[in-house]
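Take a look at this single chain, the form predicted on its own, given in structure tokens.
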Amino acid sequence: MLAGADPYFTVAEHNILVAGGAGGLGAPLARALSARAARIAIADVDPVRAAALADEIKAAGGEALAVSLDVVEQASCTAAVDAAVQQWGRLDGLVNASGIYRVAPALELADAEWERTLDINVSGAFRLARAAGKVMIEQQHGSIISLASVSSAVANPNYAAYAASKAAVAHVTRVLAVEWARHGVRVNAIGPAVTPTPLAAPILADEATRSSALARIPMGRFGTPDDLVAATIFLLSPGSAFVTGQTLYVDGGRTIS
């Protein structure tokens, strides 16, 4: 049996920016992928929440940065790409947690709120790869993943605005992915299924909602952040380094029911 870590699965020593750190996906990878011994960038459009996470991590023994960022602000994802870059010199992942959850139907759909979300989740998305990507290309190596959805496959009433932009987030990954493999920097997405965090608690209080949701899930469960915590590590690891332009389906099996 081997012993120690497995260098396949392993992000120890690896600079990774989380954006929307201090958010209900991605504060829970902040912490597992610290835990890991990897180094946090916790970015996050609410400094304050950011700043109490990475003091939680260089509390527990991690290192951690925390970094102002707005994703509608192409100047505010460079900023905090180079805050990491300065504080340890390279950027060996990002993980893009970064979104907001609007859901209505299409005819009472506002339009600022269907131009926020794509703003939001496809185009900010984008604007931060672009950042991560610039300086990844310029190392030669670095790993890219956005949180897609079921909803990148799915279609589910109600979910117009929501669906669009997880659809373009998983799209626009394998474009990233054709352009940037020759410079060694790959670019993924992870699709989870219905996770109650707070961002969607909202909408699941509603009990017929949330029953639906329910019954479409073939493992009969929703999803946890701890469910995308393997996922992630992989994508980011050494042992994904032939994987590119994906989108990982964490989801009890609805992208197929």
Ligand SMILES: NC(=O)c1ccc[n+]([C@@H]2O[C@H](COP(=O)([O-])OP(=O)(O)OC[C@H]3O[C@@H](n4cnc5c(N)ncnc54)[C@H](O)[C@@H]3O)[C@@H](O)[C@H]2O)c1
Given for the second form:
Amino acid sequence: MLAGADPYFTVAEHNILVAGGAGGLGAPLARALSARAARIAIADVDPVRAAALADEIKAAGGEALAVSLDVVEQASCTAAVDAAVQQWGRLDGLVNASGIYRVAPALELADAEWERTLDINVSGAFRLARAAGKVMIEQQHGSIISLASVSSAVANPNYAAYAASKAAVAHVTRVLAVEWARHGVRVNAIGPAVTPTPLAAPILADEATRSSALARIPMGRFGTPDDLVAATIFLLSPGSAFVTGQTLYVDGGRTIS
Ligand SMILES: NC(=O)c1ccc[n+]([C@@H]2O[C@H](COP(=O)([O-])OP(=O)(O)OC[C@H]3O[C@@H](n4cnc5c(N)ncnc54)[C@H](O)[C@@H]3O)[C@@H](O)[C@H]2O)c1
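Let's compare: the form predicted on its own is above, so bring in the form predicted together with the ligand.
Expanding to the full complex; the earlier chain stays at the top.
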């Protein structure tokens, strides 16, 4: 059987909003979903990179739309979801791959960094899920995925703000899953390990930090965006119809070591 014809594992004809869609993880996930015949709304605070990716997908024969999004504004989240619904009539999936990474020793962590990290990573994820959830509840159908992190579960020094934001993403995922379960809306998260992207550049730039991060991953390598593709497709697909509230760690064993 062709992979695209597998009814358990398909996103063909799904309308999916990828937030942070111009980013190091969001863009490859958008390309991978488009390659499997999903229609993709690329939403990002950087509209130039979002438009470039939408053009690239369209040039490759896919259907894509670029949308400007700042997750710190509820109105922006609602407008991004509305743009996708106006274009394609319904929203089947949301993949929220927006986020920022700020780390500092707790005694040096500025209030502004703490607040910005929580505002984008957890409040932003909530605002966007709320906008998508409203549409999906009306449809009685939809799958929401947020990019959590191994930091949802493990405690790294200097990570107070980032880890708090990601633990909250994982737990809000559980709450929304319970709240919306009867409405046909599933809410899950994916927890990657360190993956070379612009966000992870500070970890990789310093050799001591890099090697200590690598030493904590039992499989002995960093993640790749490709590692997340199958998990994302699974959580968007009919085959995961009874899976909700979970954080699926795709982390080479980082969270169990
Ligand atoms: N790369 C990793 O090592 C790693 C590991 C675990 C979890 N994650 C999580 O995965 C997600 C994606 O990370 P990435 O590595 O692709 O980072 P990235 O910096 O490459 O991409 C993040 C994207 O989010 C966008 N963005 C930032 N603020 C925004 C806002 N206010 N509104 C809308 N978009 C905004 C950026 O423009 C960018 O395109 C993040 O939530 C991150 O915490 C990443």
